[in-house]
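Encoded as C-alpha cells, the following chain is the form predicted alone, with no partner shown.
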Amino acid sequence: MARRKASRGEGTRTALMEAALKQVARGRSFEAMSLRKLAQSVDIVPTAFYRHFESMEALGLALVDECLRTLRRMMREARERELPDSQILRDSVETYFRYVQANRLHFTFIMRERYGGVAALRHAIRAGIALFVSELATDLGRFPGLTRWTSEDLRMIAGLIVSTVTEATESVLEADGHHPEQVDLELALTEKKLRLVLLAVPHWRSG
C-alpha cells in the first residue's frame, strides 16, 4: 500500500513538472504561471501542490535540475566515445541537435527561463551552464598541447565552445518543427563556427 501511494505521489510530482514545462513552451513565462491553474491542469486541489513542492519557485528549481542533469549526462557520454578525428565534431553536433529536438520541453524552459523574471532560476541555470564550461574546460587540459594552457585560458575557450552552442539551441527550437531546413543550415553553420575555434586553439599561445 504504501508502495503504491509513493508510486501515485511520483506520478503527480513529476505530472506537475510536464505541465509547467507545457505551458513555457506554449509561451508563459514562469514567473506568470498560475499554481490554481497548474495543480487544477493535473487534476488536484492547489493545497495538494504542496505535498510536492514548498512552493512555485521549489518546481522551477527542480525542473532546472533535472533538465541540466540529464544534458550534463548526455554531454559527458559524447565527450567518451571514441570516433576517427574528421567524424567528432560533425557526429558531436548532429548528436547534440537530436537530443535538442527530442527534449524540445526542456531546452525550450531553460533557454526562456534563463533570462526570465525568477531570479533563483535565473541563477540556477546560469551556475549549470558555468558548470558545463568548468568541465569543458578539465577536459581540453587533458588534450596534447593544451597541458600547457592557462585555467582562464581553458575555461575561455570552453566558454566560446558552450556559447556557440547555446546559441544555437534557440535557433533549432525556433526552427523545429516549422523550418526543418533550417535546422539543417544551422548544424553547418554551428559546424563552421566550433571549426572555426578550434582551428585557433594550435596558434594560441596561452600564459
Contents of the next structure:
There are 2 protein chains.
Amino acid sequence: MARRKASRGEGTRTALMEAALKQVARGRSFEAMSLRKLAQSVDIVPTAFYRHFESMEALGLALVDECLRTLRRMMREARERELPDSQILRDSVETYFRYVQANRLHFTFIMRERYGGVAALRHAIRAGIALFVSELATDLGRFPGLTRWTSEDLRMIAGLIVSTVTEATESVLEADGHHPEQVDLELALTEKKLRLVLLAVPHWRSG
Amino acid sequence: MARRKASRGEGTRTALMEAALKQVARGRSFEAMSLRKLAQSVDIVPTAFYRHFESMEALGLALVDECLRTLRRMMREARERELPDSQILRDSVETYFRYVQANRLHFTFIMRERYGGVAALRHAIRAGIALFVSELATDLGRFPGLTRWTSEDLRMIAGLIVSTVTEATESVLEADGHHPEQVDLELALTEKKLRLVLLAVPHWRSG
DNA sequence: TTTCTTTGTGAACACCTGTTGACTTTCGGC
DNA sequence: GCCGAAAGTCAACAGGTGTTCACAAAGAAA
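Having displayed the form predicted alone, please output the structure of the form predicted in complex with another copy of the chain.
Next comes the full complex, and the chain you just saw is listed first.
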C-alpha cells in the first residue's frame, strides 16, 4: 500500500482538496474531519500537510472558493445560452439539475457547510450565495414583465427562486444514483413551484 | 469549581441535553462535540454519561425528538388560534418569528443538524419536516381558494411556503439579539414573498 | 434498618489528535 | 554537475478521545 512518493508537487494540493470533498460527500462534516486521516488518504505523512495549507481552516476556505467558482461558472454559462422561450422554465431547471449532478462534490460541500460548524466557511458561503442572489436579481430585471420592478422587489423574487432551487438541490444530491426516478419527480415539482411564482408576477404591485 | 454532586437524578439527563443544545448554538456541530467536554460542562465524570444515554448518537436522537416536538407544538397552537382575517399573513409570520426567538436553541439545532454530519439525525429531522409539510398541506386545503386543489398541488405550495420560512428562520437566528432591526426587515421580506405566492393561487391550474 | 436501584467515581485501556523541529529526498534552473 | 527551493519524512511532544470495569455514595422501598 501507499504508493511510493512521486513528488507529485502541486498535484498533492489538489489531491488533498479532492479527498476532503469526497469525505464531505460521504457524510462527514468538514469540522469533524481529521488532518491526519486526510493526509493518510493521499499517502502523505501528517506533517507534510502544512507544505500545502497553513491550517485545516485554510483548506476549507480554499474549498469554498473552488465551489463558489463552480457556481459562478454555471451562472455565466446560463447567461450566454440563448433562451428558446417556450419551455424555458423546464429547460432551465433541467439544465441546473444536470449541472448539480455533474458537480456533485462541489454542491454537497456548499450545502453541508452552509450551515456547518466552522463559522468562517459558513460566512464565506453565505456571502457567495448573497452575491449570487444579487446577480440573479439584476438578470431578472431584464425580463419582459419585470422591467419596472424595484430592485428591492427583484431581490425578493430572486431570493424566493434561489431558496426553492436550493431545497431541490438537496433532493437531487440525495437521490443521485440510487433513485434516478426521484430526480425526475423533483424536477417536475420544482418546475411547478417556479411556474406558480412567475404566475404571480403580472399581478404584483409593491407596497 | 464543580459543585458537589447532588444526586440530581433525572435532572442530569436534561442538563446534558441542554448543554448539547447550547454548544450547537455556539457554533459547534453536534458531530464534532466531545462526550468528555459535554460531561465536564455538567459536572459529571465522563463515564457517568452512559447512565443517561447509550451513546452520543442516542443523545442526538433525543434532541431531535425534543426539537421536533417544539415544532409540532407551534403548529398545534397556530391551528387553535382564530384568524383575524385581515393582516393574517403578517400576523402569522410575526408569530412564527417570535416563536423562533423564544425557542432559539431548538430551532438552531434543527437548522444546523438538518444538513449536519450525522446521518441518523439528518434523516430524522428530514422525516419530521416532511411530516410538517404534509400537515400544512391538508391545513391549506381548507382555505377558501384552495378547496379544489389536488393534494399533490397542495403539497407543492406547502413546500414552497416551508422552504421560504425556513430560509427566513436562519436570518432570524443569526440576527437575534445583536441586530433586532434586521429581524424586522426579514419579517417584511418574508411577508412579501408569501404574499407573492398567494397572489398566484387564483390563477393556478394544474397540469 | 436493611436492601436494592440509581447515579456518580476513579483508574486504566488503547488509540487518535494537531504541531514542533531537524533531517532527507527530489527536481528544475544555472 | 551544482545549488537551492519545494515536497516529503521521522521522531516526539502534550494532550484529547471513547469505553471498560470494579467500586462508592445516596435515596427509596421493604
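Because the structure is predicted, anything quoted here is derived from the model rather than measured. So that the term is clear: the rigid core is the largest set of C-alpha atoms that superpose within 1.5 Å between two forms. Residue numbers count along the first chain shown, from 1.
Quiz item: Honestly, after the rigid core fit, is residue 146 moving at least 2 Å at Cα between these two forms?
Solution: Yes, shifts by 2 Å or more.
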